[in-house]
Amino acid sequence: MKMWSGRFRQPLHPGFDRWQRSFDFDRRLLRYELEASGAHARALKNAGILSADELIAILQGLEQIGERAAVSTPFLDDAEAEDVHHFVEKQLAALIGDVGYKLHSGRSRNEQIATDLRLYVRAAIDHLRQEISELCGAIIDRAEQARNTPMPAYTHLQKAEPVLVAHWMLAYVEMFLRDVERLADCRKRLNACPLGSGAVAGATLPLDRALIAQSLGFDEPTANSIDATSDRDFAIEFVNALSLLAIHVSRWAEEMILFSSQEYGFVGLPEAYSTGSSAMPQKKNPDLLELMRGKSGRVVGNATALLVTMKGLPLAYNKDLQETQELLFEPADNMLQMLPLVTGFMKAVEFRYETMEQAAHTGFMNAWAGATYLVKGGVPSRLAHECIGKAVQIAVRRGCELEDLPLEELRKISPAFGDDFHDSLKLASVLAIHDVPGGTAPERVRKAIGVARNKIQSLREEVHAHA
């Protein structure tokens, strides 16, 4: 019997009936209908519509379809079943006659599936957050494991300037943990409960809503009926957060793709994340990380049609609502599959540290600290800039570096020129003056990593307080 069938003289069209239900994803929701129902059930006792045997029945009921469903796949197949609302009625009504049915008193369907959506957010943030603490760990793990050693930073592709290898990883932690940090501002956002909104107008029956809501976990009841019932704000405002969480994923994957290139060499490739050629036997693919780069590209998909479906929706609920579950459930899943094994990756590749150093000795890496050099006797920034530039054009004509470069033609270009400049091109002095608060020097990048460990712990800290 369908929840909404007296009103109907004729049955749905078979097909029609078959396409409109939700049941085969939104099941995934079981969890989250069973815990607010429960909450709604203890509600209806207070406000006297359920007496103290009702509820103990509900309960019980409610408690062995958790049961039934944690330990039976096809107990889940109900060809018959509209959405898991509907699902948790009819199975409720098996177990304990009519008495199932009181469970609906003073409550609609939009409320429920509101409520089961930000129950299912909130948790999936908990996990996220958990998964991105163990990956900025790896991470840490990693770069402390570089010690001093130095790389190229490019920008354009093109060699810049040397950077501890242990900066250039923590660049990745810094942007992991903005990611956290909109999770988290998602999530206080959208722990207010919906239920005893109603269908539009609020509930029917005095239901104790600050009760239900900290009962479940939320801060408070949400403010309006209307909006309650028809907001996906905080789904757009998740699923956007996993979008850029999936862009810095793909960033990752990608220098991960162009330095184990054999052009670079920078690293090697773990096997057991990596694939071969059916047809080149000498292949090693990186297969994980391309398929990151792929995945990303789909949760940023699922946000701008989250986006879209949203857009013209009048208040309040609408069946068009139904579509954004699954552009929901995706975009998680596909983070939380990911998350595990970027830090397994992470964990077992291989830094070829002597390849990444003798990279960082060539291509006029040291070219601004020698125009530092200048400007600190005395030489305008402008001036001592061309001077450098004119240096290097000298260096390329004669296929040499800076450092390679005599004295005395130094000297044509400008007096500025002292005995102790070829010191200052040196990879140690190049990156020991890049002294600030953020920078590259080696004691400001133990500072730097000594800040990122403590930062995790304090999240891994926090998670564990919401588990």
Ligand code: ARG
Second form
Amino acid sequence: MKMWSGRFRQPLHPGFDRWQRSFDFDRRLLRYELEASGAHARALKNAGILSADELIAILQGLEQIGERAAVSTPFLDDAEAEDVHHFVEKQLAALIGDVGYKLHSGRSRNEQIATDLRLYVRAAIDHLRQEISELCGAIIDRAEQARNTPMPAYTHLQKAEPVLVAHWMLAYVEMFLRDVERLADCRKRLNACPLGSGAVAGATLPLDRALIAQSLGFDEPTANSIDATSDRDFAIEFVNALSLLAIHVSRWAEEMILFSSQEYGFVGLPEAYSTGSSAMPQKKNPDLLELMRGKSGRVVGNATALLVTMKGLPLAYNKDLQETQELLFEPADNMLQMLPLVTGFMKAVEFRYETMEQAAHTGFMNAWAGATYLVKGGVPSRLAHECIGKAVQIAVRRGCELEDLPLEELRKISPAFGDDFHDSLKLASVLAIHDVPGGTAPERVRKAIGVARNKIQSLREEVHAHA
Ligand code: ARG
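Same protein, different state: after the form predicted alone, show the form predicted in complex with arginine.
Next comes the full complex, and the chain you just saw is listed first.
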């Protein structure tokens, strides 16, 4: 039986009927639909609509539906079901008879889908936070293994200053930790329960909304029935948080692609995560990284599509809202598939420390440290910059590095160049002077690794508490 056939004299056009269904994609919400339905049934019992026996029958029916769905996919191949809500109602009636139709008393699919989606996003957030903590753990392990190995840091993709490889890696941990915070923040705001909002004006039965909310792990019931049934902010926030996460993965992928090119040679691609060329036998290609960069674009696209779907929707429920579902599922799936691969890749990838270190010795990356030497000797910064700039000019002409220029020659530029100038250009000194919180001085980086580890540990505990 349809959920709404009474008013209609004609059957639906079969093409339209098929086309408007959402069961193909909202079946994945079944477990949340069953959970929420159980909570509603208990509230109906408390409101005197269901007898104790009817409640038991309904709860057992719901449980059976869950069990059957878990063991058999054909069970879910229900061409009749309009959506997951209709599916549960149909199956319940088939299992326990007309009592099954009592479950829908005083509720609307508008509040159900809003609830199911919040439960789905909440679970996805918990899963994502766990995956991100795994990834960060793997990055920190690699940062630790890199010890004090230096590499070039780039600005404008030109060699800028040497940094520790570990420092570079920890930059990504910071990005991913912000993603985790954004997801946690989104979780906080979405954790209110729409059940009891009815179709738009609030339930028509005296349902104990606080109890329903509590039993589903929500912090409270939503405050306004019109908003609760039409709100998809949580989906937008979530997918936007995912977009940023995807962009962080994409930037990481881009760097790994560059660094694995023969021109850089900093990174050896792990065979388990690379592919060959059907034409060029020598090739080992970074397809995984490229696909990540590519897929991140789709996540951003979904975030935009969600916003545009919501733009201009009058309050409250409109069927357009059904279109928000796939826009939400796709990026969540995408990121949940991607993250373990990023982690696996990060564990397997080869960092060519020698090449990185060699690259850190060239390209005048000690120029600013040289200028700092002069500044410490009392030379005004702008003039110090000019002096070193001149020295660089000479070195470029000779095809050598700054440290290869003899002191006498430097003294012609400025008498401020002293006997210890060349020491200040050594890689170890250059690294060491970046001795501020957040800087790349080895001692700072060592501490930063410890701080990052602690953050990941508390994140793991928090995620564990939610599970
Ligand atoms: N499948 C619908 C959706 O995803 C459920 C809500 C239907 N509500 C309605 N009034 N037709 O939005």
